[in-house]
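Encoded as structure tokens, the following chain is the form predicted alone, with no partner shown.
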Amino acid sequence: MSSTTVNTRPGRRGSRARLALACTATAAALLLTGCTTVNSSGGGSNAGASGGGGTDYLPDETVKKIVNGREIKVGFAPPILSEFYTQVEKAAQNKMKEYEDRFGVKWKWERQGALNDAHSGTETLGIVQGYIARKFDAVFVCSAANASTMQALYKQGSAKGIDFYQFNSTEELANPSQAENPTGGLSTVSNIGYDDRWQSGYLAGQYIAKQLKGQGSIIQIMGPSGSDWTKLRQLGFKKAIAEYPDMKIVGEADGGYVRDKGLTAAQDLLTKFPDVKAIYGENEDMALGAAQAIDARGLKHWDGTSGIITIGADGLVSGMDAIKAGKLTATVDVNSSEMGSRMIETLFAHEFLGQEVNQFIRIPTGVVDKSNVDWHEGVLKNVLSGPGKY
């Protein structure tokens, strides 16, 4: 899916206003003459764009004088607290650091996460709700809530000078016809993450398929009946298995997107179907419960011929250890770091620089086995032990 900029909002305050004339005649002058960048990342349908084309060529020191010292407030809310979150927050604080050290941004961060009921998403609406009482500059969410509950509260939000970005979501839901009406009615500056159809289910079908020379039975661990990131996973999911008429998902239970309840309901399947070639969990967490299962039972890992291949989607450090130790085939990594760091990006372009930002930021996101376990699991590393800290 292409990413389109089509964020027409005007600016939250009459300065940022001013600061984005000042700063477009300055990109204009200075695209003439050569300069550093400021966004350095890459990849992506919309490699270097989270910002808009003048932001790349402003040096230091201009972008320096635009913030003038500025503070910002930002609430950080995913829909729990759990390790994937932890690398999303962790990537984006090293790149808060970075626009510290050369721009002199003062960041005032505060992070909250459901504790008890992550998946209705009732306790993130409670969280963000606080956050806009406490008047806020700009807010991160990730809810598992209804989404035009949402859209309907990030409306609320903005009127009150809010700006909402989303990460990780599921705006496909929201908005199934991005071709037609690319807005599709969605209050957020932008959506940063990676879509769940293709790049989360339907990568982890082919991977299985691909693995078995597509034959075999499959059973599948899914989040919580109703969730709409199981929804998008599932359509991808089938979608791959059904380009192979000899393979077939036989079982499936509800895992709830956590390690313990994707043991036993692994367990459960197991003993029904003894016989399959592959388990899907639909997160890592409950991969690795599967992989449990697999253990507990005394059944064999895949090793590149036989045993059971065992794959989930996430990319957490946990689940690339157990790839290193052939406890889990595989995972589709959705890459947290990349994602945490473009949100930064986004954020620092539209709030301080005043420019349009896109709507819709993919991230890539790729198949980690033990081919390529090493680099991937570097980069976590590396990402974890980043100076940012808030």
Second form
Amino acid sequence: MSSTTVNTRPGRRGSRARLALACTATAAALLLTGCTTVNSSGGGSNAGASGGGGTDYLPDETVKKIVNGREIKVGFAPPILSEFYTQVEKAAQNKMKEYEDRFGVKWKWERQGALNDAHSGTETLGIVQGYIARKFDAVFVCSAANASTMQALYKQGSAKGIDFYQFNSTEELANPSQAENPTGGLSTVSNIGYDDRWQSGYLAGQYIAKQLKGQGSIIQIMGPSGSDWTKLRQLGFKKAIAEYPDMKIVGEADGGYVRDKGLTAAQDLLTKFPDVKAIYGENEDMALGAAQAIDARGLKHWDGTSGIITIGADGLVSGMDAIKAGKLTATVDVNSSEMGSRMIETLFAHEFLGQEVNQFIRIPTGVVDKSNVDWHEGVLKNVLSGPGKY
Amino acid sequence: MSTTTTTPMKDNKSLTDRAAGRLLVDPTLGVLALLLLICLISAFALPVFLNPSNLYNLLNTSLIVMILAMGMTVVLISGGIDLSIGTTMALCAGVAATTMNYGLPLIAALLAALATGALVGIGNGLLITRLGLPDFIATLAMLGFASGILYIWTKGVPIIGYMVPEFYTIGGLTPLVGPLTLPMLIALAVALVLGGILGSTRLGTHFFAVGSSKTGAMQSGVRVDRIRAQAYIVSGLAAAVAGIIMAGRNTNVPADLGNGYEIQAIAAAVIGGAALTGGRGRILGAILGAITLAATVNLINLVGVPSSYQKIVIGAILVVAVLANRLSAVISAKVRQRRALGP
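Any chance you could show the form predicted together with the partner chain after that form predicted alone?
All chains and molecules follow, beginning with the one already shown.
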């Protein structure tokens, strides 16, 4: 565990009075939160869930004076438009609406996601460059592009006065010590996400092992080879399975992070390995495709004692519906709603209050199965029906 | 069921010689040989490949690309190319799913999807014949339009909640009778209709004539623009049929549902003997081409190699198929020339 590096750059365009208030707020924040830490080593689902600033310790009227009706132009650049990123965006917009009502902040929000190949990252680069050229105040980015390329782009944009916040992004594999040493090349104000190794792959592996009492063979439907998300989830999943000597991963195929390919891949692997006890789909769409393959072959879904376990990761409404219908055993909810909400809290704290924010903010995740799906789905549906709309 | 521009040789050679000669001039036999070779290698390397349930899965998996490839074959024969076929499929799937979500009956959803496919085909035809855009550019633009409409309409969120038991049957997830699935019957029907059109109707002859030589066809009184537009309507309808099946198979419709399917459809049609230069192609070839692609993916999944190898293998198969097509075209031209000159 290491001490957190904080970003101390105050919000721009502040008047002297606003700056004074911001400094007061910063001091108050530090007094109240103390020295926060980031736990980047593996193990727990809540590892390192530390704060990105907040407003609760100041009266709304005080914050309102700081904000002073200011408008902020924010770009949102997910790697692709999808159910998951829509959930993240909706949660963010709900928080924006709350801040608008409480503090009078005005938002200009623009979303642009890659329309073709999310895993090349090329389109995201173009989108971010567009935000830089149009002088946005802040940009949220999640990209599959090479980490050093993205850091260079953030530096270039930061030099022009734009603040970057990464979300749901993997840390650079070539530099695994970055989490322990956040100054190691990270050019963003903050990195808001979850630890993919331990909070997605590892939890899924643990869940399978626990249900199967440490015995049985597993097949995997993986994302595109070369994807950092795939590599990281594999680290966690394989580590969890390696803790059970009587469990074995017998086959794997590429499902391209999409449902129909997941279905085809699972059908092919179930032909070769008809006795498997579990299927791990690295994301929820592929896991749902695998669940369809189980139906198509007339096999039995896991009922708590027998059948085939199917587990994915994301925490989508469609996945939760499938869990309730008994078609999908479980999913690792990577907490899109909290991610979106924390993104805006962090931005607000940094841009408006001039607060110090953590460079790594870990979002807690958890396994959702039939035992707790109602609660998780309730939270998600509440977020999706929220007032935020920009 | 289908037509090619070539005719079998008739001479006094032995049966074996004639078979070998036919293999060279008939691209469909070429792709059949390629498919058998892949099956043979697969069966030798992995006995599970010949497992009936695996072959059944393989066939089911190939049906969407197969239907798209049949539509693409008609366009290629008439001298065009349809890059919008994948996104048209996704758009039609989206129309069907949304219609269902509005609470309209299934038949309305199917008709709406088919109408959308036909409209996209008409749009492609108008862009090409009225505005004079090259086929490649017009259908590339249509790819953008169809994809953009679906993204704007869905806001990037997959359409869900439209599945009813009938849609599981349409998608082939629930068999119709015994092991027979509805998409199998639909693919067969599409093959019979398009094979019949190409093989035994004036329209089919006109597709070949326009693809072989637009000027020649025009001088013969063929309404070239109308024929070219009709080829795109066929392709749009095929995409709609594939989209309806895809909506049932996938159980949701994301906006990027059709990404890459145009390439697979072109690859299957070309592997099956369709020429990018027009005037040549077969429905049976498209069917075999789609099965060849599915067999390749199936083999790769069974072996467990990464997807990057999958792309290389499909690329290699495509190169071999195009070279074999070119060779067979040269040989068949020589055969025709020899026949014209007489003994």
